[in-house]
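Next up: just one chain, as structure tokens, the form predicted on its own.
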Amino acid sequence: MQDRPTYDELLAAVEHFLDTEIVPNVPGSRGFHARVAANAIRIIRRELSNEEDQLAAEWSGLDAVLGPAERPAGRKQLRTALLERNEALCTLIRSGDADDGEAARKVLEHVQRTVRDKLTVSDPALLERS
């Protein structure tokens, strides 16, 4: 692991760069595309920094909908068991069985704060507006 610069403060200097050096000066698509290309730097740096929270949270909302199963330790194995999870909560839904009654809150209660998490991520100011 590196001490400094952070990737945190890498992403930043090159969106700041971005930001009032490219964006201001260059005229047309090169000017959108560099205005893309630092909303995806934000977008990285906001998905880093709460990356593990968030990671913590889906899990936790798939054990209350799903039971309880044991969290992998490593972030990679952790993302793909939240796929093959999130694919069990998908049967669940399309066979009818999370439909009404304490399933349906809880279900409705994950699905809700995990599309807030992602939109924190991908699109803050929705949610600001919302």
Given for the second form:
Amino acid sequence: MQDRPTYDELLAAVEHFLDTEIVPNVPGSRGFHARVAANAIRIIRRELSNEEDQLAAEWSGLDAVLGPAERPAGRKQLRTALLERNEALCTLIRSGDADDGEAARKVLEHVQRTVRDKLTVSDPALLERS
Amino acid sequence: MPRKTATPDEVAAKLTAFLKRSHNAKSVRVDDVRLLTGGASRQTWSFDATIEHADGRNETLALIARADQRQTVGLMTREIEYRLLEAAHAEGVPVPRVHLMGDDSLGAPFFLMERIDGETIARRILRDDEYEGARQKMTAQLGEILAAVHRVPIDRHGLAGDLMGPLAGKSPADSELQRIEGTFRSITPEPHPAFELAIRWLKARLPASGELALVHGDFRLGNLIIGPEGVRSVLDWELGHVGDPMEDLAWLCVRSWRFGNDQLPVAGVGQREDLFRAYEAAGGRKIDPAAVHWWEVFGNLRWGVFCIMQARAYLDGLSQSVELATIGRRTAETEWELLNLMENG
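Form predicted on its own done; form predicted together with its partner chain now:
Everything in the complex follows now, all chains and molecules, and the chain you saw is the first one.
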């Protein structure tokens, strides 16, 4: 286990430095990219704080659509398995079997929730406006 | 390997030699060379040139050099873009005047055009007091300009064979959907169930083929130069193609181009009905709102695929830009909007 500051506290320091020291003082393209970099730090911080819950929720959502499966233990294995299950979901959609009825409703509900989770990380302001 | 961007000094030296040769000038001085932001895949340089002509006359020009950092699949060459700008100008579309077609001086294809002062940054155009007057007028102006774009007779300008157009025997909608689906499938690093749903939805509702026209292809804030009095110039013609004119009207309404002004669908400044009215009054094609809606759904899918494409340039090591890298995470906003649009029709 590492010492304080935690990764989130370290990232907060980098974010603050970019926002207060670089963005207001660097004109043009470089200043714009500093703004983008600060935003990337914010995305990473939100992802790290939500990742565990979101991956678990996505797995159970896929259970509802594709049928239940055992969730791998490690984070890396879970991510790999999620990619495979999402491929399976895409195949299902392309087959037309989720075009209407109960299947369509379940798929839509799941996709809505996962996209919402992605935006919670990448652009929460957009969700607040929705 | 990422290609190193030339320094302003290197570009200045090369442009000086090029201009001296092209104008057969006694001397040329190039000042204030700056790499402009925007145009993530390609480079745009701004500079001033002072030319001392052979007859002793002096001339100072504010110029832009548009160069290919690398040839991007699906984008037109600089030579065709140059001729398209000439054609658009001839038909009264507000565009920068082209100055010279380039050669191999910059080590990449390029051309020079006039630099038009004004604002391109959406955040300022939509928020700053200075542009309040422009915001009031823009919706109507954008409709009038698009009507002019769609009137450009590309046959007469010898451009018909050089621009992308519908696939043989297929409508523009069918063709563009097939192309964007193909691009999506070949570049996406991960599955996107929301895009699969959108592709199903779009395939089931293809609008009929109407009369073809020149389509700008990227008509939105960011590619428009705005002054306090309104729209000054239309930039970035590299996605221009032959297709359904409704595509441009819809692309202008894609949510990402509202930059937070969600209740004002036309570029964050106006309502669709006002855009349509101005477009038709200026001699544009008859508007089919259902077709425009289809193209708006398509536009969100297209922008989502473009987000993936830009992130791919970073993932494949073609660029180390933090901007390209983070655009990958903007894909989700297009998925969200697609789900909303499909639910409402």
